[in-house]
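The form predicted on its own is given below as one chain in structure tokens.
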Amino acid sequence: MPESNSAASQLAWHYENPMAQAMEAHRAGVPVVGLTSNTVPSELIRAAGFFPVMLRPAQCATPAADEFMEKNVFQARIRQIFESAVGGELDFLRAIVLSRTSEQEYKLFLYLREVAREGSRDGMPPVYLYGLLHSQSAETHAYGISRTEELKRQLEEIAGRPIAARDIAEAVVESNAARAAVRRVLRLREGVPRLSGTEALPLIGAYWLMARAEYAKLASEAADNFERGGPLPGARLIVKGAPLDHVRLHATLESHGAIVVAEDDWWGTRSVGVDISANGDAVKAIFDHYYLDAPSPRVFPPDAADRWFESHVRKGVDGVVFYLPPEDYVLGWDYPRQKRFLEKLGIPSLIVREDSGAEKLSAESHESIERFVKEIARKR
């Protein structure tokens, strides 16, 4: 644990070391279950008796994925949480359950299932696959509830037992809860901010790492101490495009003289969305929610995918940043009318195509940034 025993210090360091929670549950005797995104609905994995743990592989050589993975083809992180699975590093997780709502998760999904069917490597923990779609649809809503419930029956299986609707219900208070703090440090950022995106990613991130009561604690109690400062001057940026579970692009831009305040991904801004209701039928209410509120690279028609985001550049904000890295082939198709809003609207806009995960951005990068925050700066 950090040396500060501050909130906001004690979130920062679960944010940088993403599973020491879940190791801590796995000693302690309770299955960890790992997640490959915010579209699996982790409250039925908590009421089945599981610690629920996003994957967030550090960085690293991927040996395994190099063998296995086309090259130029897979994200980085997918790759890592491939080598990760494969490497021996996830052995002591119960289960890995991954997405239908991003093609690279249900290839990932593809490419463990065929180690596994080659048994090429013992004591990889199994993977499942929940089948949910984001077509708004008469037919995906029904589909995508028979697939919730097929989930619960999975779990179900690998729990030994069946999940009681109290203990559902009790998993989607203790959600909520951690929602809800998530949203106080959102309102930080909101209007005039008093909280930075580099110091803002870690404690939303926190959220998908930690046990969601002791989350919804530390998150308070950090949104009441940043409550207390004072208001932060630069100009205003929403970044859009690829999710961002580091928070070094939002340094470089902050470091010109700009303030990052919304993401447009499930790693900032978009990580929680609303409260799951807790009214009539829970598993119908938790798909309800993943299905309609969750952002997902995979939402269909196109008016709905951009909801989120126009609102929220109407909201008031200096400029917006498209983050599209090189290996990114979905995002990048929605750039061109999303830019054609922006135009309406005459709010500038920049694209960023270098991977924002390497050590730092070239100095070309740089000076685009610079440019495009002083031409900011000097319009307002």
Given for the second form:
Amino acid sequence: MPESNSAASQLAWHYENPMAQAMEAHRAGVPVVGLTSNTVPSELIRAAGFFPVMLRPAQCATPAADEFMEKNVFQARIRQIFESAVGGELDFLRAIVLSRTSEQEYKLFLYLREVAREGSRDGMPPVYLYGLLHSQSAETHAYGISRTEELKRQLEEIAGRPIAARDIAEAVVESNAARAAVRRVLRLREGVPRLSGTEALPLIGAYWLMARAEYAKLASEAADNFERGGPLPGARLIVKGAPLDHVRLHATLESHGAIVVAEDDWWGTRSVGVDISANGDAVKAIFDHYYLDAPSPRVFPPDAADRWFESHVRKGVDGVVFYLPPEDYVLGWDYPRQKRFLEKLGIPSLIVREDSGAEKLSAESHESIERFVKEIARKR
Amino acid sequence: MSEKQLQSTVAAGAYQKEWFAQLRRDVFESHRPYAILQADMPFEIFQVMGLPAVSNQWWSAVISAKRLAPKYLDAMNAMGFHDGLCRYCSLSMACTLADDPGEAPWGGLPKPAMIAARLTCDCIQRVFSIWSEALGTEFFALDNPGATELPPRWWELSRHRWRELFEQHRLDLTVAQFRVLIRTLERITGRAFDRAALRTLMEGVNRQEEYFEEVRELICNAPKTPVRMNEQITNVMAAQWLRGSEWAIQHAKNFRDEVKARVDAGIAAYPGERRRLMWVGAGLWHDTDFYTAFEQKHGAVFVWSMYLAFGPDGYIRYGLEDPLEALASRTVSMNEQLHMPPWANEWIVDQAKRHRIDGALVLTPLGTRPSATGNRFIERALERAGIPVLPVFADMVDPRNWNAAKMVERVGRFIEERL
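Given the form predicted on its own above, I would also like to look at the protein as it appears in the form predicted in complex with its partner chain.
After this comes the whole thing, all chains and molecules, with the earlier chain placed first.
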């Protein structure tokens, strides 16, 4: 546990120790289910009596992934999940649920199934695919509702008991309270920020790794504390691109005097979105939330995919940093369009193409970031 | 491709060229609509609706074979699209963005009435959105539900038991999306969809693929392959883009007849054949001569690619009472069948055994990363089955990092040391 007892320290500790609460739950006899992204409805998993945890293994050597997964194709986080599943670290999970909202996750699902089928590894948790599609049409909407019902049925089968409506309602209330706490944290980054991006990411990211009620309490407490702090000077940046489940890029940007006030990704500002409706059909309400409000690389058409970014930029920002690491082969298609949008508004942008995860950014990148931040600070 | 041993190959090439020239005349002179489609789209619906369709991958291959890929890809990178993005599915779009019809193959693609793709990878919706904006035309997307049940020997179920193989929920969604596509095509063409005509066309596709199956069997059983892989591809793909049409069925029959006559006469594509190779992955369109480079020196002949082999197993559907549902079953899992475990590895090993393959070259396309997946499983499965594998890291349409001489030397070493 953290040395300091402050709420922020505790959240940051969980961010750095992502499986701590899941292991604790497992030891206490609560079955744990791993998720691979923001588009898996954790409320249904909770309602089935499981502890849901986002899989975020530490960066380490990947001998199993090297054997089965093609180089330069899968993102580092996907490779690490595969490694920890095949390597045995996730054997304590009752199941892993992946979502169809990214090609990488779908392929991870097929790869893990195949390793299990081949018999290369015994004891791996079973994997399930949640068939959420993110192109927006009446057909995919109807399909998504039926696949959410199917996921509920599968969870009931794993749990060995039906999921009661009351269980779902309670899980939604609990999750919404945690969402409200995240939104309090996010408000501290709006206008004149009182919270740096480097401080904010762990506070937000812990949402995926902890029991929701405990998270809500700690995040609210942390927000109270930061509200009492003073405003932070510096050019306000949005980071857009590959989801960042670490603070290293933010720390670099902020070391040059900028403040990251938002991220267009689910480890940051877009983590929780709006509340799940407590009215009407609960399963449909859960589905609608993940269908309409959760970001993914498969949101289509582009207007829908760009909506959050464009409206957030228009609210006021000094610059945008596009983060497209070498592993990217998807978001780079959007970059010229989004850059043109910024140019029309006169908002400067910078593209970072180095991997900010495993190693430090090069001196060259530092220099270009420094120049960029100085230039936009001068224009403010 | 230099030498053409079969009359069918010459006929297929000539027909395709004339078909495209006619398409251009129809579009420019008669203002007839046409469509550009991703290769795994249900071409059958377009055919029944009387809307000619050009395959994006075919056009990419044509551009690549004309050695124009580097120019267009460089131009695309200069527009801000980074060099790590996919090339195979975007090369045709890059040609449009370059806006240089004078240099584009055969005068270039005229403006289509629509473009359409299945959303398999996460890139294709982006490529087609950019392309549709550049063309000023509409983009129709078919979303792609994931497979959750994958019995390994899918080809034993796909012809008769396709309903259970491809999962009812996936078929239902695909049919629902087909209905929206049909309404769109009715608007574009002013014609009404004819379900009976689709069924007739599907029966025609079955006949065509049955001819291809006979060719496949001839290649499996003849002492030496009667037809080179290059020529198999030309003959098969010219017909596949127009599958079920009278020309396609007749062409498949002619091809079968010609291959059978060669087998009966004891004619081999390369009489000195001592080793049989398989090519796993899309074609190396910028250097198809590569496929014949190992005959003289090593007696190694490419006898297998997915293009012919997939026809019978991937396309034949019996039980066509609901032709849309049958077509959905043909469409919904092509990617899993050809590229993903367990379906791709199980099928390719089975094919390798049936074709008496001595060694396999597996293409991992560096410039088209989603197409690279599943390869390690395929390679492992082949090696386990006793078939040596050489992974080839190259792109199917982009020759910028391709060193032909070095690759020929490397493959030569593989043949001599491992086969």
